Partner chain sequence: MSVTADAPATLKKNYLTALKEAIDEEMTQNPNMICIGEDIGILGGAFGVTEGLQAKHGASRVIDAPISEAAICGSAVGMALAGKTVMVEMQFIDFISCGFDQIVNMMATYHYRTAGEVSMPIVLRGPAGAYSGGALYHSQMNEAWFLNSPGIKVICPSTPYDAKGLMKAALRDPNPVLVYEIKNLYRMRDIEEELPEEEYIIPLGKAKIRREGTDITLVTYGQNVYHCLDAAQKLADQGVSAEVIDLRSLNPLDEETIVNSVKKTNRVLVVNEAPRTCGFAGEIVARVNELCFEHLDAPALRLTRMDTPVPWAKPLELHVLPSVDQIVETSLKIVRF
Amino acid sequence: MPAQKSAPPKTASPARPSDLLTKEEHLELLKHLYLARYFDVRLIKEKRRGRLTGTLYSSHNQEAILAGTLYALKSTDWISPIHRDMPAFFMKDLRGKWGQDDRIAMTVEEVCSQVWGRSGSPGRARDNWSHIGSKSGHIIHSTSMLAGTIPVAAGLAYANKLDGGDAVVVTYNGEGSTAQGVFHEAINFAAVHKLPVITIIENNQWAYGTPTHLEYPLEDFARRADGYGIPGWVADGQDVFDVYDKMVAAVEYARTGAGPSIIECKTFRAYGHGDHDDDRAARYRPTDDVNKGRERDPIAVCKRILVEKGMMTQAEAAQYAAEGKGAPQTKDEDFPPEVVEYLKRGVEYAIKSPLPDAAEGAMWVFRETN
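In the form predicted on its own, what does the structure of this chain look like on its own?
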């Protein structure tokens, strides 16, 4: 009788990067989701009270993209947010540094001052909310031309590489922007020169009023990467830990000198393109589609995973119930007190700050001569 072959030893599944996070880090990621959501909720309420002007581009239901990607970066890395990413301006380099003022980022006071158009803002009330940046904070100035900052990111990464640095540059873009020529030109340049540029595609299913099936013939926008011979990952944009895992892979790939990559985060836009589009969006997006798109709230998904991992009890998960609610239905009590206090600091600073002097209105518009 032939000897029986022994079964091969079972090998444990390799740990995902998020599995290596401590319990405290897992819980902090949830807190980052709360912070991004509360910023959005607070601004929507302030706008409806008539205390704000300008267009609000909501990040509601897309918070896992910002929280997950930013958590994987070093303080010296650069980011290039877009109009729907305003929490990123003050959430950069926030990991474990809530009480520190020396972070390489913008402060919540600066960002709120920009929103309220006060003298403490970078733009000093002369541009739109999200049209800001910070060289010292390693944040590329945002513009309305989505994908237009990818060549800027590539240039910055190239300069840093020539200087012997290891900074990664992250750009955030809507899926609709991937059809623009500048998107392809910039990523091709980054691929040719193996630059550490990570392009995040926030696929929220709508390019303003155009659905994805009229934007691109394939299911995954990450496949845009194939034409440049670079990695293209697809992340569950409602799962902050999956976003973090894909981002860690992209960051490690970039730092080895291998070059750029693309991460598509599949999510859903809770409101219109901007608050000026909310009524119209209710007509071009079927109600059933909107309800389905908002079913997997990033906060709820995160809580479920934390409970499954034994890092949070069901009672603790139910304590602050911001998930599954629109801004009008959400209260301060639905958020951890430290989150409310953190943003309150920025809002109160902005409201108490003076408006810029009217004499500044013509400054930096024309070339000054002696």
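Now show me the form predicted in complex with the partner chain; what you just gave was the form predicted on its own.
Coming up is the bare chain, nothing alongside it.
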């Protein structure tokens, strides 16, 4: 049985959900793409200047997956981003709330403080990079163990459902992580109990140095959903509107109690696995494949659709040209000034944020009793 490529489930509304978005919302999605891209560009530059420690797992070329999925969520919904999803932390709840820091899960200042390993980080820099979260902001705190938060998402969804809540829990995963045993256990559990858990697969064709055909033997990973008795959709991961459409369908399916689903977003990893791997990746990945994989930059795809829909002129589309370039070649002028300003605020805050006290290293092993 083929995967449900584009057919929305019966419960979904007939029109494409993205067609119901206003012009402002269309433009806002483009801004979110710029924001995610600029974060990556800026951090790569910071890293090269030696101002950062740890590894940057670039989300370059994959931004539409984060922007499109997050745009379909409510702030009460939970997310669990992975290593490649740093922008997700400050993009959760951002829809219609640009500049309203008290109404989003995590501010750009907090996320930058985490990246810089400073005490201003929500986790006081106790674990690195993407391993942060927020109980109040509804972001699960992940570990390094791939696919490890899917069972946590299932338990969270179970408890929410028991309490009569309507929150959906979304985990992000690379396609390579789907080979973990816990992936199967958790999705099966979620399927048995029809839990509102959405599993996003960011299929960027590579898991570190291993191509997809050595991870699983399917053309469309989404077909795996059939075995769990749940829907599996394939989304064009370069098209923020297609991602949004599939996500709206999955959210509706989950929220109405129908159960979990999988969305496979097809994309391509722009660089090495992490910035430490860029040079080797240039050797283990054929140049032709890389060029082809990066042909459809999500920012360019989004602009083209905006122009087609008459929401943007060609001239407006050409005003900022962040697409189709490598991070080092991209300049601040390639982004709307408000995007640059937004992130600059985060970086400046982080750099001024003090390092945590050494003694904190021995704290919080246990919650104190009595």
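For clarity, every value in this text was computed on a predicted model and none was experimentally measured. Positions refer to the first chain, counted from 1. C-alpha atoms forming the largest set that superposes within 1.5 Å between two forms make up the rigid core.
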Query raised in the report: Core aligned, does the CA of Leu20 move at least 2 Å between these two forms?
Result: no
Query raised in the report: If we fit on the core, is the Cα of Glu348 displaced 2 Å or more between these two forms?
Result: no
